[in-house]
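One chain comes next, on its own, written out as structure tokens in the form predicted alone.
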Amino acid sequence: MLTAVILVGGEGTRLRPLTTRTPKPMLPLVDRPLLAYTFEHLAKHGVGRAVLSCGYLPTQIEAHFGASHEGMEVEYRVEESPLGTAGGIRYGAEGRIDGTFLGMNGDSLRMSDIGGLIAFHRAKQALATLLLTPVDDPSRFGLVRTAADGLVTGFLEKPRPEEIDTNLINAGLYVLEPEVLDLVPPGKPLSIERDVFPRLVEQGRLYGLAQPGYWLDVGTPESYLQAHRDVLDRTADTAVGELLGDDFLSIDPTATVAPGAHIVPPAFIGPGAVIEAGARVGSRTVIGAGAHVGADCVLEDAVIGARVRLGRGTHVHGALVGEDATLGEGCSVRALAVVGPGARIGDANMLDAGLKIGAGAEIAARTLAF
């Protein structure tokens, strides 16, 4: 049985306040947790078991997914203290693998050919093989240098423009042999990228394969919003696309859309949501379960969490509103502003330019002036 060890222990600090109460793998992406997309991808490629190496708020993950998901067995191992990527993979794999296995980050979206990656790995008799992905702006990433046959020859962190000779980066999915675990002392925090892979380069046993397909690291408000766009646009081929259909629109049968409200695809309206008259929702907007969008609201390129309440005439454009938050009338939230879960924002406030409002915070009316 092919096993995947998935790292889901991080605190997701760059996504706060959205991760203040929710671990990053459980943040909703359209209508399901981010981690569900990883399970969907693995199940398509015959992975039979997933072992989650957990740390931050692990009980939420186990309570949602239980002992099986997408036909896979799911196990949970909770780190007593952070072990890093190498330590986390070893901790998750111990006693659970007897051959080639996968190690991967649990906070990325990927649409890759896992079977092809494993076949390449075995053909090269590698100890570890990295899934590589090309990027448009290599200066933003650590780069992976390879020979013509895929042998990894080195890594280039924070490259200067004149140093850039490749656009390939580590996509956070690895095919590994059990011998790799021997390079990781038990219980010691280590990075597989910085502490293990360079040693495999010295041995000539680390390979990389670039595959076509979608990849996105979901680690910031900007990339989290982009993930929603890509799922709604069907740039990322997911099961949610089937719900959206040919018109790129899903309105749950239990949602209420008043006459005179205008929905512009692509958009997703969750169960029990209410859209009042005169509201304009879309494009690229997600309305969570039980959310209430007041009359004359305008939402575009927006993620509105479950049970959010938006007062009359409030605008949300290119921004994120966490679950159970309330915004009064005539507010404006835009330009990657983030309203934390449970926050209460009074009338006529403007949130702009990446401003973050903490979970449960209360902002009086007209405090953040136009």
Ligand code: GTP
Contents of the next structure:
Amino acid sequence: MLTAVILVGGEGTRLRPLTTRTPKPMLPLVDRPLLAYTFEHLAKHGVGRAVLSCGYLPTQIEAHFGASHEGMEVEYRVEESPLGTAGGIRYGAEGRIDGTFLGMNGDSLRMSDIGGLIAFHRAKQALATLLLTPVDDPSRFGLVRTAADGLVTGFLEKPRPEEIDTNLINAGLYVLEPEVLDLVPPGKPLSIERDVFPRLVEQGRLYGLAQPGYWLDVGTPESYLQAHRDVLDRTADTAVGELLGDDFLSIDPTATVAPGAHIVPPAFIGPGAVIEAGARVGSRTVIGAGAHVGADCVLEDAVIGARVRLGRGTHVHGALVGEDATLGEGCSVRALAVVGPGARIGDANMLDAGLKIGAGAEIAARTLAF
Ligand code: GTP
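Okay, that one was the form predicted alone. Can I see the form predicted in complex with this ligand too?
Full complex below, order starting with the chain above.
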């Protein structure tokens, strides 16, 4: 049975304050946790067992996915202290692996051909094979250099423009032989990307295969919003996208949309949500379960968490509002601003330019001025 060790132990610092109460793999992406998309992908490709290598806020993950999900057995190993990406894979794999297995980050969306990757790995007799993905702007990423046969020849961490001779990056999914774990001393924090793979390059046993499928690393407010857009408009091929159907719209039957409210697809309105008259929701907007969108609100390219309350005439554009937050009337939240879960924002505040409001914070009316 093919096993995947999935790294889900990170603190997700770049997504704070959304990750203050919720580990990144459990952040909702449209109607289900981000990690559910990884399970969907693995199940499609015949993976029979997932071992989750947990650290930060592990109980929410186990409570949601339980002992099996999407037909896969699911096991949990919780680190006492963070072991890094290599230590985390070793810790998850110990005692559970007797042959080729997968190691992967649990915070990406990807549509790869896992069978093709494993066949390539076997043909090359590699110790480890990386899924590589081409990117449009290589200057923003660490790059992976390969020879024509896929042998990895080196890594370029922060490439200077004149050094860039490839557009391939590590997509965070690896086919691994158990021997790779011997390079990771037990109980010691180590990075698979920075500490282990360079040693395999020296041994000439690390390969990489570029595949064209969809890939997105969800690590920042920007990429988290992008993930919502890509699921809603079906750039990423997911079960949620299918639910939206040909009109790219899902309004839960228990939601209430007042006459005179406008919903512009693609959009997703969760169970029990209320949209009042004169509000305009969409395009590219998700309204979480039980959220209340006041009259004349305008929401575009917005992610509104469960049970959020938005007062009359509040605008959210290209921004994220965490669950249970409350915004008064006439607020404007835009340009990658993030409202933390449970925050209370009074009337007529403007949150702009990536401003982050902490979980549970209180901001009085008219404090952040227009
Ligand atoms: P940032 O703090 O914002 O960088 O996010 P992160 O903690 O998720 O780190 P990063 O995106 O680099 O992590 C890649 C993947 O590895 C994610 O799925 C993390 O959950 C996971 N991860 C990172 N560090 C550890 C660790 O020490 N142990 C385990 N088990 N998983 C980890």
